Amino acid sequence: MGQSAGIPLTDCYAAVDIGASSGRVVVGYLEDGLIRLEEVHRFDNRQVRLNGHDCWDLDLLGTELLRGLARCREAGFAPKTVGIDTWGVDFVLLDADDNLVGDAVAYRDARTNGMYEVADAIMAPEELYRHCGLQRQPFNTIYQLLALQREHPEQLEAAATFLMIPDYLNFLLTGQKAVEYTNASTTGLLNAETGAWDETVMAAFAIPRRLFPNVTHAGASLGPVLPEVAEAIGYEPRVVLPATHDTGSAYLAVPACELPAVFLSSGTWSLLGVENRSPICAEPAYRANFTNEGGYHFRYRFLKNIMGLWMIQSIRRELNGIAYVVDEKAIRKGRLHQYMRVEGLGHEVDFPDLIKAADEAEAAGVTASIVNVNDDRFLAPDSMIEEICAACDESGQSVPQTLGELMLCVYESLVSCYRDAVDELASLAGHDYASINIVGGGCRDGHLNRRTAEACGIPVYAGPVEGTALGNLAVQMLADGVFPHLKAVRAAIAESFEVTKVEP
């Protein structure tokens, strides 16, 4: 904890982690050889409706960052670095006078519908994918510049600079632009090889790559915080680039056991594969839909992004939004509407509540339909409910009837994801892999834990829980000479945190 007396505890540093969903402020630091972390701010992030878009409300964002770095202050921390991780793909563009140009339009957002076929035009997929190795997704930043080049080509014409949203966010702190390369590589318009930014890719799509600032690597540092920041928070921190990338952040705080292991990311969404020291461009990754994102130091996080804990995120937001009951005439009329009656809790729906509803539905022998959690209709569907239940019908599965029935059908469908990528990636790589290793929000499912390791066949070793946070810190800790090398930081975080191993 923050010293006493009036007196900030100064050698700790603080990592700004915000997801899609929410964001926190964690204080990290090293006590009698273990990181000790203590989370001192968090808040809500929302997406609002501007000028026909689902945007990021940047001004809540902004207001939220300085409020939790001024929280550290109060909570007794005066962090030497501060580090920002979030979300990829989504971006800013700003004026020549540094003012925003547009909206930041946020990935599920519909505006990339139909960009597929307009860039497939331009340059065929798999050829894209030599250059870039990025799994083919609508909503990666590519496809939103091609949109932005159709509906407001007068912003791509006003702009001067293009950064990501955590790059944005580090502006706001230093007044300083740069591009980090994790962040970077889910744009789709970074080569694989170089890790620069691909010329022939921005010349072939006409995207103008004068706005793009060169590549900066994670564990540089913007300097200290402007004297404005400083005022407001109380302290004067330099800010250091982590992974800025969730996901990239998450990666390094796996502490990988029984080797060779995939790594799991487990949260809104679940980015599964593995860590390597080169891309894998070849056709058969470009088949499987792997993707080549940035890593620490130049590593590569050979993955396949899935849906994840979006869609039980989404049925919660739905169960505690309407009162649902079941309308079997709807059912028979062939309207796809389900509704999902919960039975005597007397209170609001948690994740605890969807687990035990699984869990019971699974004890009674409940044979689960299964769905491509991948298909683009789970994105962004005005009921999660409904397009799950429909696309049920539409295979010609049983329909779920029950909370306990609509759960199962999502979990068996995330493990049977989860096995056809571990699958595809033992055929890739040319082995097979001892274990998975689970870091994230979604480590704390036990229902999801035990299905991954029996579906998948190997051991589950499930945390640490604040797998992004820790990422965000050891990149700070080792700018800072805390720890040596990467594997030393991983090893204390094996030591500093509980890991659960599950057996299949």
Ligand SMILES: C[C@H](O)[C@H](O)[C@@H](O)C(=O)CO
The other form holds:
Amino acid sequence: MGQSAGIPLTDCYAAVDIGASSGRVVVGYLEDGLIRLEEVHRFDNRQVRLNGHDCWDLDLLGTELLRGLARCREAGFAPKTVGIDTWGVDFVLLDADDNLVGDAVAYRDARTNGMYEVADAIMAPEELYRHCGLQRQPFNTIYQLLALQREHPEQLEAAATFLMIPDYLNFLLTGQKAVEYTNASTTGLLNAETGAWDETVMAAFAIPRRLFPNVTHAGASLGPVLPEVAEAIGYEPRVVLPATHDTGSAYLAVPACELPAVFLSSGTWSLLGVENRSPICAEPAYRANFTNEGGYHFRYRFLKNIMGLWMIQSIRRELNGIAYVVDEKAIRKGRLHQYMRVEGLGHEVDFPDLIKAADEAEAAGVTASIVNVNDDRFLAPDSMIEEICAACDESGQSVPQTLGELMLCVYESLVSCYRDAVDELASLAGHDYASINIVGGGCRDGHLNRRTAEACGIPVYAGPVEGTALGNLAVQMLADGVFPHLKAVRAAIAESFEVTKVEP
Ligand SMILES: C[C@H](O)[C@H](O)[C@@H](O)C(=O)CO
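Could you switch over to the form predicted together with the ligand, since the one displayed so far is the form predicted alone?
Everything in the complex follows now, all chains and molecules, and the chain you saw is the first one.
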């Protein structure tokens, strides 16, 4: 739609939305009061094995970022502003000359094994939670930094600046170094109440405060892209900070039908929770292991990170013999899983094939075994299929023998975790919830939507699919004065996109 007599549409915005498995560039604009989206670029993200660790491929990310922004122009758009969001917790270090120090180690890498013990000897986890309000997960930035202190203290010595992944991509575009608040809140180093770096925590863990630029907020402009970037992409947008943590962007796009609503951002992770106006760092929230991630304009996402579609994505990759980490010599190398080979498909196993297998097993009356999807054993197993089967075996349940039984086990395990999390939310809040609002790619999974509604006993509202990119665009539009406040953007999102109701 962007082109009109060869003149690009400039009243538009570009969201660069990069997840652990794929990235996309989506242009958004307003037409007759409705928000329109056009995806102009998509690429597969990947990890590479470097210096003994699973790392993000920063060259790939930088190349695809520029390629995606150039594609906007080719599609007839010259966005006014660009915003980047990615997954949380991961970071890079730059030296005094702004060169990278070390690699961008990815959060599923095993380097944080044993770091709970190291951290707990310094500060009790409940005390850390009182400061930062973050769900305890092995990959939280604080544990990654402790691992780095032990393995490569010289890198911390040599470093001058800590930037998270979207901050680093913003730096490549503009030369500006800023750490954005929503993603910074996934580090375990930010004080949940004040929203500033927690110097008590940093001092206790000997993490040098000097590395951390002061926190900048969503909506701020980092200025125009560098001249060489403008030349490469064919226009000169400004870079505006969205909620750079993808979950922060996704929650902004939730239309919140039937209040009080539970939000679920469904992708590689299932991020299930509610939006609050203040953090909850008290004992019951700590015990239930809920997180208080920082949101747009001092909102807090009180949520639980649930293993999510990662398990299904891993099964699919494994069945197709696709490596997750790119390195011929890596131990964790994808292979065609003979045991559950899907015969006669004539194409690679795709998500609809997996959903169909689950549907058929359900129709055949299979009783699903249930595993704890949040067990760390499922974070980065050599074989997801074997790990699930082993967990069933160890807990004395029947071990899945067919793909259908395996898929039914994953679905049943996921939705029982959703149900527990919704129950915990209700008991912490002292009231029930009326609906679950699912955004993100996972809301296309009809099997999961139906089982979620059944397990939780409340309606599911599924959509919009492009939650994260939409939330990213929402902040850019707010920053440009297209909408007066978040409530107005959410109303426009509800008007513009299809949301499907699934009754329990
Ligand atoms: C590490 C996870 O990716 C992070 O906690 C999660 O919130 C996310 O970013 C999902 O994409």
